[in-house]
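Just one chain follows, in the form predicted alone, and it is written as structure tokens.
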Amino acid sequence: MFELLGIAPQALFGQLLLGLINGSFYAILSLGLAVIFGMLNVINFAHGALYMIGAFVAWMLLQYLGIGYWASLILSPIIVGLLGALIERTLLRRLYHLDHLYGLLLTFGLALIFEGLFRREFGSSGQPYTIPDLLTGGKNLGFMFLPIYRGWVIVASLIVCLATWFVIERTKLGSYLRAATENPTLVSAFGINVPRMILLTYAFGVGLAAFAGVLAAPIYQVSPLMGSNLIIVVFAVVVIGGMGSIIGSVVTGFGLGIIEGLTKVFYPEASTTVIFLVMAIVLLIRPAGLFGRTR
């Protein structure tokens, strides 16, 4: 059948590996996006930043301390987790009773120091990060090659994301995060630390991107430009799944992926633009995203 079409079967799996690998970084960022929004309503522009910054953190932990791919996992997503919680101690708190557009364009500002920061000390050329010895090399599937790297990827990607949505959707600390943010005074009645909660859900939404970031550091290489290339495609995924749906951002996250992919194989020229008009016709027919909810 692909040979009829013109495609070799090696090419079409190629790309929708790529597709994959695609949708497991945007499912990730734009679930970091959905947790932020959802539960602060804060549109957040520096996550694109943030992710950068993950990936650096693991980077210079390997320079400069021999620290390698496996404690970065954890260390970067913690470091990042903690700049996260200075920055929604200290900037973003004096906003949340003001419109959105104040928290978006404070982020979009921390965004563009944090990156001019960054091509100050590290240039825009990228820093290359070594696969870890364990997941060198590949598979021979057959009808594809699979790096073994790629395919952690997707699989460590799907595990957090379906284990993020598990905690905040189905377990009593989630009720407690989503009671916070529709009705914080009556959940503080209760007893329960508010400011806290809504502190430690931006702390980790962004150390959610952090680990993104460390999972990208041996595919593409660490440079100070690689969050702005990708943020605004994060966006249209979470217009599309519905901005604050969890389920929504995973589950279009890894879908677009795919589309992206597979037009790379059919109609290359499109394949840059193919999300934003998937985002358009989405919008037309259902202005709240595919999983968003109508207020």
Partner chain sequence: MMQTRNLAILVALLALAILAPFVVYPVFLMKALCFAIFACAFNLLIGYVGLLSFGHAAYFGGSAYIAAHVAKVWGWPIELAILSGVAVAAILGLMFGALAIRRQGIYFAMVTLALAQMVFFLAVQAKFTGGEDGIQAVPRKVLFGFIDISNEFTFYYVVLVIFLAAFALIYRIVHSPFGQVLKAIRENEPRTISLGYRVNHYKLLAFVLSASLAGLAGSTKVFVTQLASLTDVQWQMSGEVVLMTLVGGLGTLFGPVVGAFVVITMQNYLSGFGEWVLVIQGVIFVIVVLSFRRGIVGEIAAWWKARRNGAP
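Could the form predicted together with its partner chain be given as well, to go with the form predicted alone?
Next up is only this chain, free of partner chains and other molecules.
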């Protein structure tokens, strides 16, 4: 069958795998954007920059303190989450009474600051980050060769996405969160500290971005530019999926990763633009997005 298509199965499955990996980053990042948007009504333009910082924190922990991958996977999201909490408390909080666009513009400014600082410090070239010992090597699956680390990335991101879904949809904390998204005044009347929930939501959302950054560090080079190129694609993913549901973000993220991977096999010239084309088609057919609610 593969011979008929004129494509080597190795290439096809290799690109599919790469697509799934990109898709897992799209999923985690768009999930974080959706959680933040639901609570804060802010589109976090700095999301890509914080993903980049997450990767850099892991790199710096290894380089300067000798702290390895597994610890970084926990530490980096916490450090970036603290940075996020600082941003929310000192800057974003002043804008909630204004038009949502100001939140976008503020976080855009933050993205420029972060990217500029890291570019000044590390230049535009990437820093390598080695794969942890436990996950090196690969497995021959018969139809393709699977590098263990890449399999791990997909599994880890699925676990994180499912855990997020579980916390928000199935726990008490999540129910407060959903209620506060619908009607913050009423929820605070019940004695729940809504500003603190907003703070935690933002910290959690950017922590997710940092987690994705650590996952990405061994695959891509750790570079100051890694975030800004990704975030625009993630915006397109968010427009396609709509920010209404968590499962929607995850499905859209992985789905678009696969579409991108397949495009690389069959028509490589369009691989950078295919997601934007999908976005245009979705806007024509279903303007609210695949999983979106109009509001």
